[in-house]
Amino acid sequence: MKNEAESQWRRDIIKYRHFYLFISPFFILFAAFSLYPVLFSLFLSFMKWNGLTQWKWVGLGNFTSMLYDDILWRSLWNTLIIGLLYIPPMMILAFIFAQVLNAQWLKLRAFYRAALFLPCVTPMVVIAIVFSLIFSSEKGVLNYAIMGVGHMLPFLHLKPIPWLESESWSKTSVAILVVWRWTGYNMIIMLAGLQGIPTEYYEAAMVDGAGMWERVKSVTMPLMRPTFAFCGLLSLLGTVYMFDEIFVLTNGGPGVSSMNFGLYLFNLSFTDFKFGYASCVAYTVAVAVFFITLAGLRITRQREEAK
């Protein structure tokens, strides 16, 4: 039976060889540019290698070094703080914009949708220049507005804020930039979720006498939970591996006050050339993020099933 099965398998391969030939480019490219780098990075996690010399087996030495890496833990802490600073306001704004742009009475909806989505596709070089001018301590637009309010309301004792020069404000500056850039992206996703809600639910709620807030609370919010969870998952991954925004705005400074994990991993790999240790750190954090995401999705699913 085993020989017959193998013979049939070989005959099928020969018979459908043209189809296998047509799909082979995908598998070859996947193996060369995805599977091989992932496995090679896992191999490097147990090595000490700078990309030039011969690699050296260190076993779990890289994992042990992580426990005493103060900059790593500082970058993870900064990543958490930046996420807490920008994810809630971004999600709230995205939901509000999606609600407004989903209204039938609004004119030029396509224009507003494109305008809100435009920051997502704006080159980071342009964004860096603009936000550097906005956050400038001396001539920045934001400080100019703050001082204008201070002149009108002197009892507030407002002073210019060193957005990019202060360790206390650098993470806030990054969060403001990220909110501006990615709110439109999440708005598009939430808009798709809103348009997937049948209008019959709202009509039934209106028949029951529910007002606008009651309809949002009782109909929209429960049915949008999967969309919120999806946007939250994307935001979590984006926060951990964020690079462009921090690199062009603060480069992790001043000091390491705004350095997140993505920038730390970049510096570890392409500035310090510690490829073995960088692979170890990347795999460890990726596994941690995977289990955190899995736990979050499980909690969300249990809540849905409980209701």
Contents of the next structure:
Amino acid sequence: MKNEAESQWRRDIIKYRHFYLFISPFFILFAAFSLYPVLFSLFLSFMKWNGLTQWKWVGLGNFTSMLYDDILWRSLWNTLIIGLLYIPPMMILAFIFAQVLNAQWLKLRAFYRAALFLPCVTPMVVIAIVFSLIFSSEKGVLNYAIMGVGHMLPFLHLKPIPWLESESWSKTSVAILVVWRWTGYNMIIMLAGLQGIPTEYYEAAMVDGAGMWERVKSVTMPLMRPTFAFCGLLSLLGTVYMFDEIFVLTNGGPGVSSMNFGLYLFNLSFTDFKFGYASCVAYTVAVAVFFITLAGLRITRQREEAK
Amino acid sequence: MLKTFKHHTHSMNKITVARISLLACAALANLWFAGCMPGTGAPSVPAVVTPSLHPSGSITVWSWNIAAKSLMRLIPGFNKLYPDVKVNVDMTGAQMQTRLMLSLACGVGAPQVSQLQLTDTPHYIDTGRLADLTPVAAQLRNSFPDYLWENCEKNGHVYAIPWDTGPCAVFYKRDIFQKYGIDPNKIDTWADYIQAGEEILRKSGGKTKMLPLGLDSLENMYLIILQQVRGQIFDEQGRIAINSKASQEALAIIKEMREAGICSDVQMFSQEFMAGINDNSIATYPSAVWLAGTIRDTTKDYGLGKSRWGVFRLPAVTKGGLHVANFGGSVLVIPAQCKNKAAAWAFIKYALCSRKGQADQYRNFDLFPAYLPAQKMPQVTEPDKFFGGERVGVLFARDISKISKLNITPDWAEASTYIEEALSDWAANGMHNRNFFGNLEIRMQRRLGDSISPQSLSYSENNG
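Could you switch over to the form predicted together with its partner chain, since the one displayed so far is the form predicted alone?
Below is the whole assembly, all chains and molecules, this chain first.
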């Protein structure tokens, strides 16, 4: 029986060989550029290797090194803080913009949508130059505005803020840039979510006498929850692996006050050339992110089911 | 109505579940970062460079900004001697050294000649993928200062040729000094310097700070002062030696500077740093000779009088102490995989080991010659109009042989991250010195895996 099944299987492969041939490019590319690096980096996690010399088996040595790597822990902490600083305002702004741009009465909607989406397709180097001018502590337009307000309202005792020069403000500066850059992107996703809500629901709510706030609270918000979850998850991953924003704006400084995980991993790999240790760190954090995502997903599901 | 909403929410949820699962898998994509590596392979035996009387063919040189421009300017002169060698200088820009490392690892793709920072050189030599220059370069040993040459060698073999060096001094604005009655000749020690800074700050009503010293520049200043007191990060054997009296002295001076309020809290080469060159916000720039190029470039668009700038020697830590230190500098290397080593060496020799080649680079681009005979050339010793006719080259060359050599190890870049981070933290959190270097030493030891030097203060404490 078994042999028969096997020969049938072989016959099928030969019979449908053209189809297998047609789908093979994906699998070849996937194996070469995704599967192989992932498996190879798992292997490297147990090795000491700088890319040039022969690799050396260190067992769990890389994993124990992580415990003492205080810059890794600081970079993870920074990642968390940057995420907390930018994700809530970005989501709120994106939702407000999406609501406004979804309104039928608004003219030039396409223009506004394009304008809000523009920052996330603008080259990061250009953004970095503009933002370093904005954040400049003595000549920057942001401090100029703050001082202007300070002159008008002297009781506030406003002082120029060292946006990029101070350890306590560098994360905020990164967060401001990220909010500016990614709000439009999230807005587009939310706009799609809003447009997916049938207008009948709003009409029914209006017939029931619901005001604007009631409609947002009882119709829009519950139906948008999956979209919010999706945007939240994208932002979570975006925060962990954020790279270019920080690389060009602060390069992780001053000190390592704005270094997030993505930049730390880059430095570990391509400045220090510790490929074995970098693989180990990458794997550990990827697994942690996977489980956090899973946990978040489960909580969202349970909440929905409880309702 | 609510039920309908719930049903709708559930169906959307299914789609989201699928999306979220996909995204969670995408989290693994970061593994590509570490996993997509060039092939390994046993370390190749470093190829040895042998000279040729008539080199030919074409070579590519990787270099960055001003240094690259400086090399380009040398090509016509080089081609007069070697008409059959075509030189292509590639200003490859960002992350050049990283790409070089990847090319070395792959065994293909590296240029015939590449620039490296002096502080990164031992790390690249350690790979065993650079050509051994000993047969052609060993006799040049005495033409370069020890503090550079010794970081270009490993086990008695030469792998890099020093290009420019960064002797330090203080660039100052003459008009500000005149206005507030400060005599630069009377600034002998860092204490004098701080005192002058306080005077300028007071007389300018707090508008003019003495120097730019933001959190990211603390490490540079620390290393400059550390050399003046002959301190080290690593000892000769590569063991951690940062916890020393010398380090404490350097830190004390930095603390004094910051407490005096004379430091402008700006990052190096930031908007404020550059603007300070043209306005009255910063009076002096203690730095290496190569900053002169930036100052000349930045001021030329503003049409200011060229005699506005002057240079005085680096203040010493104590009276009679060293007035010299090195900051920066780079080298040229030939990757072992280079197929035209004779042509590559001919170019390096012309650019770095000839008096004219090096002296011209100083005149054109402020790259101070590491090649000692070039320091006596008129291009270096002549009065510099920009600096009010001062013989700036002579000032920078003075006592250059006394510069204390920093032992640079292959771990230097990683150690530097720790030092920069610790100093930045220290300055941002009240500058409490208590066991600063002891703690830093422990952290460096844990991460780098290097042992503690017997010269360390903690070593002597622990061993009676």
